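Below, in C-alpha cells: the form predicted alone, a single chain.
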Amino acid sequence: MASCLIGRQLSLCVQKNLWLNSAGCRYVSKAAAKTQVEYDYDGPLMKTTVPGPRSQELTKQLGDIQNVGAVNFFCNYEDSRGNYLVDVDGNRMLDIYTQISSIPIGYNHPALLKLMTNPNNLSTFVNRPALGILPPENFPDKITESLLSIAPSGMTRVQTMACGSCANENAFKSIFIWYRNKERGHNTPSEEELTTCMTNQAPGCPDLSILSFMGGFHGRTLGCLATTHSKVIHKLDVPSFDWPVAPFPRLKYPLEEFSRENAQEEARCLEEVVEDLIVKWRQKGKPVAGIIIEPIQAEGGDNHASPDFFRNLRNISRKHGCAFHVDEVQTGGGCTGKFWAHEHWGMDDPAEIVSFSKKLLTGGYYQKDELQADKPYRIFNTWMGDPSKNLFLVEVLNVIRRENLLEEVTRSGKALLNGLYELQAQYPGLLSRARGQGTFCAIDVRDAATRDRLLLQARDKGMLLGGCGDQSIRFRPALVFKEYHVHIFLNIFNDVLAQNK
C-alpha cells in the first residue's frame, strides 16, 4: 500500500500558481514563487458542508459507543497529502491545525511511506515490547540517533514515555525524588517513609507542590491537571493539590512596541508573584520543588513573555533550589523557528527537565543526571514509548535537515505574521494581538462568538484553523507550510473576514 501511495502522490504534481489566480483570491499582497511539494494537493476542494453525510453517519455510529462532543468531522487519512487533509465526503482542506500541532512534515510524507516498505522495520511496527524490562537490541542506538542528536543545551538523558501528559506526570515524579533526596542528604528512606507512604501519609508521601502559571496548560492527568489553568471545562469536578498559581505576564503586542510596559508587568509577575508564592508554600509546609512553564502558552491563548523573563524566572529557581521545568510538547520540534523554543532564551542551562512530544511523535523528557530515577520501577509503565515512533522521527529528522525545514519555517512564519499585521489593519474592529514565533503565531478576534463563527466559516471554504484562550485563533501548520500555503490562507481568510466586517 506505500508503494502505491507514494506512487499516487507523485502524480499530483501541479502548477500552484493557476489557483492563487482564480477568483475569490483577493488578498492585496502579492502570491509567494511556487515551491515544488511533489506529495501535495494545489488547493482546497469543498464538495459538502462539514461535516459533510458520511461524517455525521458515522459520528451517530461512534456516538452509540462512546462521547463524540468534541468530533469535528471523520477524516480520509489515506488521501490526505502534505498540508492538506480530506474527509470522508471528499472535502479537502488547507490544515494549518495539524491534529493539534502534532504533525512535522505533513501527512503521508514519501519519506516516512518508503520507511513503512523496509522489511528490516516489521518488526519494530508488530512488537510493541515493555521497554522498562525488554527493549529490543536497536533501543540504545535509535535513541541516540533521534531524541538525543536534538538534545537541548547541557542534557544527554532522555526518557520516553507515550504522550505529553504522561511526560509531565513521570517529570514530576522525577522532581520530587530528586527534591526529597536533596533533603535527606542521601537516597535511603527511613522505615517510617516506608510505612506511611502505603497510606498516603507523610513523611513517605510528602507535602511538596509544583509551582505553574495561570492560563498553563500541561496535561489532564491528576498530577498535570494540578498545574494546569487554561480552561475550566478541563478542571470541573476533578479533586486537585494545594498548589501555587502565578499570574502569567500579559504583555501588549507587538513585542518591540511596547518594551518597557511589558518590561514592569514581567518584573510584577516575578518578584511580586513568583518568589512571594515560593516563600508561602514553604511557610505552609508544602515547598515548591518545581516550576513549570510553556515557552508560549498555547492552549491558553499563545501567551508570550521576553527571553529576559524567562532567564530571570531560571535565576530564581536555582535561588530557591527547584527544579525548573520547561515543557515544550506543543512548541518543540521547529514550529518557532528554532528545534526548541528555549533556544530563543541564548541560555546555555535552560532547565532541568525540557519536556516533549506532539511533533516529536512519542513522548517523553530530557533530564539533567541528577534528576535520573534513584531506582527501578520508580519511573515506569508498561510501553514507556513506542520504538516505531523512534524510527519516524529518525527520518522525520532527516527531512528537516535536508530540505532546510527551520529555515522555511522561518521564512514562512514572517510571511504569516506580516500577513497578520496587514489583517488586523485592514479589520481593525475584528482583529487584534498578532503575535507569533516562526509559524507558531495567533491573533485575537473581537470576541468568542465571533472567533468560533470564524473558524466554522473558514472550514466552509477548505481551511482548517483551531482555537486557543478566550477569543484567540491560533496557527499550528506543518513544517512543510511554505510560503505559497501562507498566500493561500490569507487569501481564503480575507474572503472570511469580509462577510464579517
Second form
Protein chains: 2
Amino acid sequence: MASCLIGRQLSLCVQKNLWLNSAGCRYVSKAAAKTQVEYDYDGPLMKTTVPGPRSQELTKQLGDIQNVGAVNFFCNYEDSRGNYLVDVDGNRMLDIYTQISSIPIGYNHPALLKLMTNPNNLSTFVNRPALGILPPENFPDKITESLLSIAPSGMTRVQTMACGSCANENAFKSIFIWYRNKERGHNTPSEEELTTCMTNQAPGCPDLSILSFMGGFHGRTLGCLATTHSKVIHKLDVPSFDWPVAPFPRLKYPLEEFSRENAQEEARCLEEVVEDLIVKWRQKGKPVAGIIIEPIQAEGGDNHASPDFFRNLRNISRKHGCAFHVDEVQTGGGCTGKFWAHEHWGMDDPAEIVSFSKKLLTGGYYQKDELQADKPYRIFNTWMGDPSKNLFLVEVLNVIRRENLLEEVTRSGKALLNGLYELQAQYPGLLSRARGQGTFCAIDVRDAATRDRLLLQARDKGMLLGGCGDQSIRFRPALVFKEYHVHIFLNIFNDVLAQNK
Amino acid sequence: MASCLIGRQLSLCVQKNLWLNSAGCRYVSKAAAKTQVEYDYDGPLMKTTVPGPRSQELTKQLGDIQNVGAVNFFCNYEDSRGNYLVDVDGNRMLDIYTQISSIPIGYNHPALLKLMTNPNNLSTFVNRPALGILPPENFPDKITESLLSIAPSGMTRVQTMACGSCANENAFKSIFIWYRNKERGHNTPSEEELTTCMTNQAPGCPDLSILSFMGGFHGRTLGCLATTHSKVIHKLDVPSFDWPVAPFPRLKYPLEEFSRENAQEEARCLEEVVEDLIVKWRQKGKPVAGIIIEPIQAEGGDNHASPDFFRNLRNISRKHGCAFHVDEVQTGGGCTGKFWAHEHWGMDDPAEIVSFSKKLLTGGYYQKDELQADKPYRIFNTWMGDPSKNLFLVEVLNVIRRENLLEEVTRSGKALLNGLYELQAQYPGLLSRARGQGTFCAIDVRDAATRDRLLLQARDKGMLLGGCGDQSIRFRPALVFKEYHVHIFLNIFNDVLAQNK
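Show the form predicted together with a further copy of the same chain, please, the one above being the form predicted alone.
Up next: the whole complex, starting with the chain shown before.
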C-alpha cells in the first residue's frame, strides 16, 4: 500500500501525462503546489472489472441477509486514501461520488486518524449519551467549535439529529409547533386539542402542510417523503399527505447566456404557481406552514435556480407567514465553494431553518430563535445525534480552514466546469447542459441508457461517478479534490466518451 | 478516580451495610461472586445536590444554543464506570435509567475500550460508508456475528438504520410495499400509480394504515408518531394520519393473582375492538396493512399483556392479512431476561417484522423473507446504519454470553421485583402495581407530583431512575446490574419512601 502513496512532486509529474495529452487542453494545475497530499494516491489502478470476483462473492453472501440490488462493490476502507476508494479486489478508483456526497475531506485523513488515537476521546465513542437529558461536559464547547462556528446568517441555535431524514422530520415539527402557536396567539392548547391529538385527529393534530417542489428530495421517512418528488421508486406504495407541490424552474444552461428566458421561467413558477398553491391550500383547510427547498436540486437532477428566485421565494414565505426551510443536506459543507450554498444568494436573513447531514457527519438543523419549540420534550428522541460525530466535525472544519479547502473547491470547480463545457462542445450529440457551482457539477447525457453505460465504463477505468435525475451525471468529489484530480478525471472521461461517439 | 474502583471482595463487604439494615430483608447476594466487577464503583457518592454548580453553568451555556428544559445534568463520561454515572460536579450515581435504556453493559466496559485501541478498527470509525451501495469487506461477517446471531425465530434478514424511528419508518414502508404487491397480485404498478405517486395522491400513494395501541410509543417522526399514543407532548400540533388506535388491555397486578379478570380484559380488547377496527378501516378505504405493538408498553407506563394476548393478536393479523410488527426498541437486548421480550410468548413465528435500537447500539429491523422490498432503492438512504456500531455490538454480545448476563438479569430482576412487592406492602398508600419481567420493572406512585418528587429525592441520594406513563417509575438498569446493586437501590429507595410516608 505505502508504495502507491505519492508526494507532491511526483503527483505533479504524473498529471503532465494525463489531460495534457488530449486535444484542446488549456489547464495548468497550480493547486497541487500549495498543500500536502502525501496521504493520497497517484491515480487510479485497475486490476479487474468491477465488481471483481471477491466483491461478487461477498455480494452473494450479503444477499442472504439483505436486498443487494443497489450494491456496487465491496470496499477496502483501510487502504482507501484521500480521493481514492480501494475495493476488495485491489482496484483503486478516483472517487467523484464520495459515498453519495458524504465524505468531506477524503478517506483516512491523517487528522481524523490522529483524533482516534487520542485517549481522551475514547469515552465519547464508547458511551453514547441521551444528549437531550444527560449531555457530556464538553458538548456546549464542541458544538460551539463545530456547528456554531459555521452557522448560517441570523441563526444561533442548532439541534443535532442522527441523520438527514430525522433532521428534516424534526424541522417540520418545529415549523408546525411554531405555526400553531402563532395561529392560537398563545401557547396554551385547548382541552379539545389535548384530547384529539392522542388519536391523530384535528384540531390536536391539525391539517397543516409543507409546500415542496417537483424534483425535490428531502428524505424517505413518511414526513420527508411527502416533500420528496424526484423518483417513483422512492414514493410508490407509501401513504402520504395531501401537501402542495410547485414546479421547480427548468432553466437553460449556461445560466448567463439565457438570463432573460430563465428569469421569465422563474417568475412563472413563483408568481403563477407558488402563491396560488399557498392560497388554494389555505382555502382547502390545510394551510402551508412551511416551504422546503434545496439550493440546488440534487437527487432530482442538479437543477439550479438564480439567487433572485430564492430571494423572491423567501419574500413570498414572509408575506404568507410560512417558515422558509432550506435543505442543505447535499449542498452544505463546502462543495459549492461556500460553506452553505445559500450564501451565494447574499442574504442576511436567508431562512427560518437550515438542515444538514452528509458532509457534516451528523444530521441536524439550525433555526432562528422563534422556531425553537416552546417546551422541552416536544422535539426529542433518545440519542438526539451522536457526540462522536461532533468530534470528527471539529477536525474536519480545522482541516478545511487550514488547507483553504473552500478556495480549492472554487478553483477545482472552475477547472471541472470548463472541462465539461469543452467536452460538451466536443461531443454535442452526447453531452449537454453542463452546469455547476464549485465542484457541485453535473452534465446531461443523451439518454438514460447511455448515461448508465458511461457510468459503468468510467468505473471500469477507475473513476466513480453518480447519476441523478433522468439522464444526468453528478459530480460530488470530496473537498480535497484538486485541479490535478480534475485533469485525471477529464482525461479518463474523454477516453470513455470517445468510445461512445 | 482509580481510588474509588473496587474489587469483588470489597463490594461484597460494602453491600452488607446496605439493604441488610432495613426491616424485613430476605436477600443474600450470590451474584457478585461470579463475575469480575473491577471496573465498577462501590456505591453512590454525592458531593452536591443535583444539578450541581458546574452543571448549572453548562446548562446556561447550552441554553443559548438549544432548549435545555429536559437536561437533568451534565456528565463526566470518562469517570463513569459500570452501573455508575458520574456528573461534572463529582457526584456518582447508581444508574437505573441508563440513557433511556440504551446502555447495554454499563459505562466504559473494558471490552469496548479495548476494541477502540485495536488499530484494525480505526478505519471503520473514520470512513462512514454508504452501506447500501459500498459496504466494507467485513460487513456480511460482522452482521452475521452480531445481529444475525440473535435473530428472532423465523427471521434471517436484517436491515440496519441509524435510529429507532428510522427503523420503524422503514419497517412501515416494507409493510406497505408488501401489502400493495399482495393486493395487485404482481409487482408491476399501473401507469396511474406511477404518475399519482409523484404528487402524493392515490392510487400511487395508497390510503393504507397501521393499527396501533393507545399508550404505545413507536417514535416521533411523522410516520412513527401516527402510531405513538402515550403522551400529548409528543403529538400536539403535528399533522398525522387517520389510522386506527385500539385500547391496550389494562391489567391488574400481580398478573398471576388476577388471571381470570385479565383474560377477560384482553379478550375484550382483541375481539371487540381490534377486529372491529380492521373491518371498519377497510370499509373506510384505508385497509390496515400492519399492526404494531410493544411486548411491554414502556414510555406509556410499563403496561404488560399475557403471552396469550400476543398469540391471539398474531392470529388476528394472520386472519386479516396484516403484517405483525413487534417493536422491541426498548424491550430488546436482554433486559427481560431473554434477548427479545417476545421470546416469552413461546412462538416459532412471532412476527413479520421485529424492530430494535437503543441497547443494540444501532437501529434496524429483522424481517421475514417475503417482507423484503422487491426492488433495490425502495428501502434506502445514504448511511443505512453505521458499521462502527456493529463493531461495538459484536463485543457487547460476546460480553453478554461470556458473563451469562441474561441469567444475571433474571436473578437481579427477581430480587428487584420481590423488593418492590415488599416496599409496596410496606407503603400501601404510596406504592402500587409493582410489575416487571427481568429487570424491566416498574411501580406506580400515588400521583404524578409524588412520583416526580420521589425521582428527585432519589437522585439527590445518588440513584438515577426514570418516570413513565402518568405516575409510574420505570427501572431500566444495564445488563450488568447485579443482585447487590438491587440491594443498594432498595436500601436508598426505602430511605426516600420513609421521608414521604
